[in-house]
Every structure is written in structure tokens, then in C-alpha cells.
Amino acid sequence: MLNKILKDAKTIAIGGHIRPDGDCVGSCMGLYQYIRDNYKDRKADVYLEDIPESLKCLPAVDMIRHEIPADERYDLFISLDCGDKERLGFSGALFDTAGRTYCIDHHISNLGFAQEDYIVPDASSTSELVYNLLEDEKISLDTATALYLGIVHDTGVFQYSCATPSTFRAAARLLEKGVDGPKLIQDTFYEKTYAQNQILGRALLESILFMDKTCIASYVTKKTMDFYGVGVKDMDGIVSQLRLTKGVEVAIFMYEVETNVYKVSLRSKDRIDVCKIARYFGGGGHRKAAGLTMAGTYRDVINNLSERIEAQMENPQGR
């Protein structure tokens, strides 16, 4: 299948979404490693924003490009784990000038923005979709490590409903390549810095329950982030921890990116489609995990989101 995607492309750019997470980095680096290992006559480059420190254990991440060289143009641009062109960030310029474009993604909000698309909303991760395109016997340990990491991160270590039997079969085959699964999970998913634990504790301590205790929300201001010495990447995992609260159907976590502008993460358990809510406000994602950016005070954001959550609770068929 990958042979058909690459076709006559001699130069390939690989890009993912802004603020790259585990699946984004894993799928990009997994595909990059596979092309580098098996297509010696092709040139491939990865374009991503700076990745989280915990993911820098992956092989070849030092090859990631954070800027576009002058007059660089590629035969093919492959977008990974990105729901729309705007979320490609700076690499979107290469998407626009590429000879061909291809998108591999699992976001339900992705309506298909490339010339060709491989979009499977029910898939566990983009990393699993990339695995499906590769010839198993040609997958190296480095490729397997990256793809396994991506699957682990987007399934919450296989605990989310998106982890299907095919996901476990793919993960098992990747482990058979020699991936040290337990170490990778511990080092990249569970391990937190002291500052990350502090900001998590602060968010949990100041969280509130509302809508008859079916929703939980918390927020962190830019001033608080500066006080603890944490950045955007240190916010990972907070909303998932809030979601674990007994009796809660929807978890909301937001952090201030500039005065009265919040990056909002939404998580749900069963009843609420948070992707629909995020899309209503210009965001996107999955049914049980989505995000958006919204201007206003913390209370403004909560009030706006509450209206959409309540509408779904009152009309489950309209989800």
C-alpha cells in the first residue's frame, strides 16, 4: 500500500499537527524510519514543532526539522494525525507547494483536505493506520518503537474503547520486533517531572463539579504556569486524570495561552460526543476526546460549553 502512496515521489515531506503529542510524533517518526530503511533512493524529511522532552528518547528525533529551508519543495507531502490543514502549522506551506498531498488520520472531524486520504475515524491511532500500510517483515526496531509509542499514547495504554482487537494484534507484532514496551510506557507516558505533578495537583485541588456532579472542570492561568515554571507540554494528562472522577461524564481542562484566551481539552466517558461540542466552537477531535481554543473568562468558557453539554444530555438521540 505504501508503494502506491509514494508512487514516483523522490522527495517526501512528513508533517503532523501543532503541539505534537505521542501519536503524532510516533506516526511521523515511524513512517520516516520505514522510508529511510526501505527506500534508499528517496529523500524524506519530518517537519514538526518542538516535541515533548519525554518523546525525545525515540531514534532519529534529532533529524526533525522545525523550520523550512529556503525554496524547499517536495514531490509528496504526507500529513499525519492532523484533522485540517491549518493545524499543520508552519509545515502547511510545504503542503501547499507539494506536487501531491496525502493525509493519514483518525480524527472524525477530518473531512479530507488532501488530494488523497486514508481516514479511519474508528481507528485507535494514526500510528496503527501507518502500521497497516507497511510490510511487517520490513519493519525495523526503530520503526516499531515509534509506532508502538504512538498507539500506547492515543489509547491511554490500551484502556480506551478505541483499542480494538486489531490494535492489540498490531501492538503484539511491534513488540515482537524487540520493543521494550514496559520501559517505553513508563518513560514516555507515566513518568512526570516534579513541576508537572505540582501543576496536576493544583488543577485537581481547584477543580469544580457542576451539572449535578456529572461534569468536572479546572483551569490554569498563565500566571500560575509561570509560577510553577511549566509550559504547554506540561499540561498533558491533566484532563484525563479529571475524567477518572467517579460519576463524572465530561471533564474539561483549560489553560491560558494569552489574556482571556484558553486552550480547552474535553474528555467524555460514554454519553456525550465532545467532538461535536468542539466543532461547534471551531475545534475538533474524537467522540470522547476533543479540543478547541476559546476567548473569554474561565466562567464564560464553562457557561458556553455547559449549554452544549446540557443539550446533548437532554437529547441523547441528537448527539
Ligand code: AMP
Given for the second form:
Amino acid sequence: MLNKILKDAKTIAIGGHIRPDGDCVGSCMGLYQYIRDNYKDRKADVYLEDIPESLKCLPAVDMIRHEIPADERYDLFISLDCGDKERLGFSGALFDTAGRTYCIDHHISNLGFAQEDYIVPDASSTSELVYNLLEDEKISLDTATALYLGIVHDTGVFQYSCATPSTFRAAARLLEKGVDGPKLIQDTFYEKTYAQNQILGRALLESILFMDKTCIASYVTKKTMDFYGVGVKDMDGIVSQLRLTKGVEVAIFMYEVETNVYKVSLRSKDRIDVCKIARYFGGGGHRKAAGLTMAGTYRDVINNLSERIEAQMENPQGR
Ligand code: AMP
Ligand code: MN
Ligand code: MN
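Could the form predicted in complex with the named molecule be given as well, to go with the form predicted alone?
Zooming out: every chain and molecule, the one shown earlier first.
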């Protein structure tokens, strides 16, 4: 229960991973609003990098802090949806100075970097875990909206295998608070800008199949991103579309963050544990969805990744 996590903390900082996604923003804002609604004598603040435009329809996102005020220090730091300390980014400085630290997360690669934690690798989302910690009757519409959004995003609108009966039960309770599910799904998950659709089309056109058509890969360079006027926050969903290709086991999508440095997203349909591959190269995530950053040319990156994928295909029990 949340009471036990907060204990007597009067000031609470909430932080999530760099390049925040739906679950990260949803879990942070859900917890933030619940504390604001139900613990009026406490001070809570959310620290996140700039969030995707499509998520700015969530209540109270204008309260998110993007930098740390001088000399700010908290009794408690709660890390949400973040698998390791480095991925907290700028808010890591508050983690270091906090009186206590607590982590709520579902990344299988999370080795428990906070003093105490609630880590459930099988959970659909951090937002579902946050829901589990709250008293149902004290959840407001704004809290419910944020948590519902988080669950929707990390389950691919309830499609992935991580969406279990308990996920649906949590989502049903949140809907009963009055959440406009269809609108939230349409506006934050499916809707794309024209430029986002163009870069998706470009990535699909340039994709290649390899390893007997069991892998698909595509990439975009910084130059291409500039040409279409898109940034890193516009790349969501491209790797999921690649993964849908018939016959494919693993999808790889990468975009250049600086010259010959790529942010890589890996998705698996079933057999391959892409988290293992990401961890091998210093990244992390989940069994079927993982990420990492790699240096080298597009070809180097694909060659290095294929070696690990091939090894797993040949020896599914090993790495
Ligand atoms: P992405 O491909 O960025 O959508 O990430 C897929 C999943 O892996 C998400 O749950 C991320 O939080 C996680 N992830 C992405 N990159 C990293 C990384 N470098 N280290 C650890 N986890 C990551
Ligand atoms: Mn996330
Ligand atoms: Mn998540």
C-alpha cells in the first residue's frame, strides 16, 4: 500500500525514464495526482524530460518540472517505469540526495537500484502496479485517466501478452471512474501527425528482411529526420508496425541520435528474448520489447545484433 511507501515523507519527488513514453508519463501523473488528492499535507513534484505532444492532453502535465530548482532536496524519491539509475536522466541528481528511495517498475532488467522496491517483471505496465497500490475509492477521474493511458500504451491497446485478466480488471475499474477510453486511445495512441506517418512510410519502404525472412530491420538517419522535420519523439510505433510483418520473429528499428550512434528498438513476436540481446549491449527492457544505444554504422549494428539473434535461434535455452 502507498501509506507504507510514503511513511512520514513530507516531500516527495516522482521521476521516470528519459524520453518518457505513455506508461512513464501515465504512472508518474497518476501517482502525483493521487498524492495531491489524498495527502494534502505533503508536497509532491514530478520530474520528467519533455513529453510527447500527443500526451499533453493529460491533466496537470503543465506541473511537470523539467529541471531541478537550486538546493531542492526531497524526503523520498519514487522512481517509476525506469529500469536503472542512469535512465532517470537529470532527475537522478534528486535520487542521489533524497532521504529515501523507492522504485516501482516492470522491467525484467531492473536489478533493484533503489533502497526499496516493488518490481513485477510480468506486469503489463508500471501504471497497473501503481493502481495496485492505491485505494480504489480514493481514485479521482484525473488519476484514473493517467493510469488508464499508461496501461493502454504499454499493452499496445490491450493486445500484447502482458495484458492479463488483472490488467483488464484494473482497466475496467479505471473506466468506471469516467475515463473516456476511446478518445484517449485515439488521441494518444493511434493519431499521428502527417510527418510521423511520412517517416513511418519511409522506414517501411526501406526495411529489409534477413535471416531467412525471420528478421526485419529499418533505420533512419539524422539527415532523413531533418528532411521530414521529425524528432526522436516522432518514432513511436514504427518498430511495432515492422513487427507485424508476416513470418518475422524479430523487428529492429533504429534512428541516428548523433553521427554513427543509433537508438535501437527491438521487438520479438514470441521465441526470441530481445531483452537478453539488449542487455548484452548495455540496454534493457522486457522479453518482447527492449531498447539500447549502439555506436557504428547501420551495417555494424545489424551485424552485431544478428549474431546474438542467431545464437538464440540456434540455442533457445542459452543466450
Ligand atoms: P523502446 O524500444 O525505446 O520503446 O523500449 C522498449 C522497452 O525497453 C521500454 O520498456 C524501455 O523502457 C526499455 N528500454 C529502452 N532502451 C533501454 C535502455 N537503453 N536500457 C534499458 N531499458 C531500455
Ligand atoms: Mn516506459
Ligand atoms: Mn512501462
